[in-house]
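Presented as structure tokens, the chain that follows is alone, the form predicted on its own.
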Amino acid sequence: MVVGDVSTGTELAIIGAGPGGYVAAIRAGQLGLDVTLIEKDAWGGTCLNYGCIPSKALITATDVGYEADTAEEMGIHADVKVDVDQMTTWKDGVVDQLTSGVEKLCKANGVNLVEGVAEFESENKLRVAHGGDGQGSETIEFENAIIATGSRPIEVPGFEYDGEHVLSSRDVLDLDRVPESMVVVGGGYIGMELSTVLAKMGCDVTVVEMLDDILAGYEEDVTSVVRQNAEDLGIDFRFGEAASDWEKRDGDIVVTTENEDGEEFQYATEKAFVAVGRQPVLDTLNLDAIGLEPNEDGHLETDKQAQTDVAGVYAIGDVATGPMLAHKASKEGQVAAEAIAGEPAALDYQAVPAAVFTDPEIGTVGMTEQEAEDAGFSPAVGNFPMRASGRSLTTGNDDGFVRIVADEDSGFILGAQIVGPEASELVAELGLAIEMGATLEDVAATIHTHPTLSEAVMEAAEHALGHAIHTLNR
């Protein structure tokens, strides 16, 4: 059936239904706005469908198998076999449950859902092309718009994704069997998380990274714990090399890399996985129609209410400046929706946590010691090693540490770096501490349950104060 062109109007049009867009839509609906949410692919966006959720499902599944397979010290002997089909079915079920929940929540909050690809026609008008033959298009006149189109993987020249030999992260999450070998191009968080998954499934993994370490931006003592565990899993690292070419050979492929001296190296592998980062999706929006341009980094500049330089047009999530994190996108979406509804909302980025779901996990928030010094603080630093945590030892995972950075004069907590089991969860306590203006004394005086991993947070605060109980005060 040919739907043809139709014209509609809305108070708020949101382009993109990822963790920024759908959260903004629900919050705006709660505040009584007439909201239209436009999505070209799948409700929940990359995060729920092709990123955070399916990758963490596979991380959990492979952790279960690996821990069972390596628990002989605990007296457990298992012959673990990975059923990729069953694992994929379970992972897809998790994704389906969450994405269907997004659709239901949007509808329950009065959000009008539109499927199609949107582009601006003017500062108050969008054109939405519906998918499929003969589905027509739709013109939507809006009072305000939120751009939440997210990001896509960056391709390396010569390594265009073909889904067979050269894979994107989405391709890796949809593998129907475990490859014999994989060259992973890029040692960032996506490359390291999925390298760990592949290694635990029995794949022979080589990580090629042009820098001299993994996880750029994290401190060396944080990355060294993760790198050592990855090497123990059998992952081979090749630092200082950049992927330059690949070719088919004898049923497999050969990836060629090059170091800064021009020396070439070749790695025979079944497949290559390119994970060198992501870039904002803005080229589909016809931003020229509203006079909006990305900055030099390819992002849209926004103010404290997520509004761009164009009145009534907001940008959130991966398209806006700042880290590409789902929880940042969600908070920006809430603030933008509240600002549009006339609420006194503003963004505060002082305590944005970040997590890497490697083995062990990394959780960070706020400033590092160096950043605190650079900002003019005299930092007081407290550490607590996970090997001194009773609960950590009982889990069989005692690598890593908790570090708290505070202002020595006031005691206010400025930041934290955690590497160890459940670091992604533990860092939330210190994010709340920063947000509330808590001091080292506040955290140290808070009675923590024993035996838990969170005791390490209290112990690190006590160490910064010079009265640690379970470590030496030095």
Given for the second form:
Amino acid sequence: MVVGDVSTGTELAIIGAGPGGYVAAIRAGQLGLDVTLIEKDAWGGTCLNYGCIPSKALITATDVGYEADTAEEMGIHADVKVDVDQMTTWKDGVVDQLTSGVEKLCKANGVNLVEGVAEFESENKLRVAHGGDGQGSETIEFENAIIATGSRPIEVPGFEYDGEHVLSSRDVLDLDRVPESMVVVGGGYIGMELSTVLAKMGCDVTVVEMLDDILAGYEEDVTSVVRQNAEDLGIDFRFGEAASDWEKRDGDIVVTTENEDGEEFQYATEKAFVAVGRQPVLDTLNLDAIGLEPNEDGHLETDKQAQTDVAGVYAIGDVATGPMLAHKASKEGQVAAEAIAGEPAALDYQAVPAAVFTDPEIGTVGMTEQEAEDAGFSPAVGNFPMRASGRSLTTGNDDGFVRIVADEDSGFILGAQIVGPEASELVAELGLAIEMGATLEDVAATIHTHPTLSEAVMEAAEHALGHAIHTLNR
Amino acid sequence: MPTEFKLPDVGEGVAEGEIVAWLVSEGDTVEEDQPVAEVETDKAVVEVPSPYDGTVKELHYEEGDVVPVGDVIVTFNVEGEDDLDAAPERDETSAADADADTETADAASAASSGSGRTFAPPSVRRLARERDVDLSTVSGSGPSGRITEGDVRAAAESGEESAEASAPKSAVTKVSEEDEKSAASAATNEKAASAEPVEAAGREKTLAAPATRRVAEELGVSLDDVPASEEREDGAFVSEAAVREYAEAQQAAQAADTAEVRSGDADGESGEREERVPYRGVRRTIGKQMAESKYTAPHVTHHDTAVVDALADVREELKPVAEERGFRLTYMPFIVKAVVAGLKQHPYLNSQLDEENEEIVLKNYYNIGIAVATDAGLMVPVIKNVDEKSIPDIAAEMRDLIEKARDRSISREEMQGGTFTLTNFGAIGGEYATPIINYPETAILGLGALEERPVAEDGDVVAKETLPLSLSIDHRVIDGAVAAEFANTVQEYLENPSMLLLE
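Form predicted in complex with its partner chain structure, per the form predicted on its own context:
Now the complete complex, all chains and molecules, led by this one.
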């Protein structure tokens, strides 16, 4: 023990107060456990502070401006002025409100909050170093621990984040003005969401992507809608190129890329934003002390209750296997907390929904047609184009579609892919359908409010059954 | 590469079969068409041949298991294909996992398909966890087989019941294992217990000296059952010594049986008080058919007795002729002929009720089923178009069919298409019974033992060969009067067998 250490004991120590960790803490508190939640940076973690919430705030704000600016067809002629400072203040206000809410909720549920960086000292001890010189450290003895340290952006060699020329997503969300131009390295969902924001605010955006399409993992007809809209916004795509170097030139920078054949390309830009993905944060934890090792992908393997190979040590969220999504982290946090409290909880969800806040949005859940086929189902697929939706037309956004994948024999809904306005919201209905074991008929026979976008979901189910009303049954 | 062999369709409409015996073991080399298992369906025992040349990697079921058609029963390592699994040290864990997977897949309900997915709402999944129910083994009663809360509760309860049911059984086993007394009492009866009864030879004709015959009679053994001392030209010869030895062996065996029963009674715990025999295969089929018949067709049984002195005479007369021609003449072919004569005159006895179309189907062909007791249970081979066949033909065909039924090689076709059935319970003994109709036929004639019985004749009681008849009819189709008339006709023919010449 380091001199000056304070030692405390807890039934459950949770490392990381993001959407996984704080949810686990609150749930464990509700179940009467003595909980200690340790956070090194900000309550709410990446999601609330540097990810989902600020990005969605900016996306919404820029959408308001962009739509007002482009609504001439509807008879709106606006001279939109964007006050970036004001926008940032508003966004930060939203974040503050949420993070302070998290803090309050944790306290209200009896969770002990500790600020500092935690590492394992032994199988039942954590040492938490408090920030700053002379702040000291403390040792926490735990009966159970949940690792919820989340992830950090991956750096591209030669493109170390400096906050000035080479930016991370966190830096982009904190910009105090709109840059003239931006080279975005990576066409994944973070790159595409923020590219859209930047382009709508008048930034000249070039997306450099190593692969030959954006949004790897999504089907071509899904990505093509988003790509087409992005191009219409003026975003320039450079596929098959990887960022290799950059240098300062005349106050701006020049980013060099290379294609497969070694051919080089140069892009002069004000700033570069590197968004090539995220990696779990496990290197700060001294996992050796408890004999835990990440798998090849850098994640921790867990069982149905989110427990790792070490009894009493759980892993949730981005550090655990599976997609890096806040809602998946929260669910895992709940299950881990309940399991520790002795409840018969298990991670037995059938599907994890995902959303991309591009323009238009993408919402997906469960299996694609191909995945259903690979899993041994004979898929029945129903489609409904947004241009056939009355509500979609009245929003001025009619790109995209709703697609439902079901098992032809039983009618059970297996998955859905939605591109279009409010796709992130619409997908929730189909997530529920999958979890409930609902059939196409169940969804088709449920009355959906008119005129809403959700009617498209009902129509897609009807289409899969061969009796869609507002589209041709093919 | 391991190749899975599924239980093939072993007969038309057969959904499952019991693995009676494995004819191969794991590790055995097999050739294509080599029988690997004996499978008993509800009709017969069939051998299932291997479709491959290769080695047996795994037998997926135990003998006695009932397997649905289409389930994997054997995994073969097929020749010419690489198999890393063929290493001598088997990975027990993975084998166990594979078994578990198979079981899960077997039990999987309609609500799961594809990648073994189970369709149930989250609240139901939680309940399953609470009640420790494996959802993949629950069959769903919801739409498309979705598992409901009720399904999980039912599964949980049935799980508890089966756990309770198995508990007393294991307790009994434990007691009998621990009970030293029973072992001791068994030891005292060792000599008797070890005496196995000598199997009865069951010949028809036995040569023996008159003195030997007397000894056999005194000792109460049938000479035909005594193992032959030597084979002579005219048949098996039995010595007096052989008779005494046989009688002793039988008595010892009987004593052993008695001792066993007594020791069981005294201890009450030396053996299991109950034995459970699986209700499967032929037994279950018989049961189902009997129940269907009995509960569908209102049965009425008409009893009568035919005086068949004349028939006995005819048979005696013809027996040597038949033997010369190489077949044994029993009463049955005559009775079959007499029955067909009766059926021709009373067609409703040779009919079927078509309930759906509300029609009675009178059949102008005469396929007579003969109920045969086999080791596995009752089987009914059918002699087709009896009216077109002679008594020797019928005798020969009947003998073949009965043999096939007894050694279980009879085909389904040979047991189908009957229009009327005869059951000869008298072969074992007894006078009257209430036979159950071989549904959807409408009548069955049961035959009692053909024996000398007292008959009143002109005011005197005389001994006559008589044949008790028990005729069960489907009263929906046949009235009692018609049944009686038919019985009278059959009797008439049996009592005046020369009339059969006209048939």
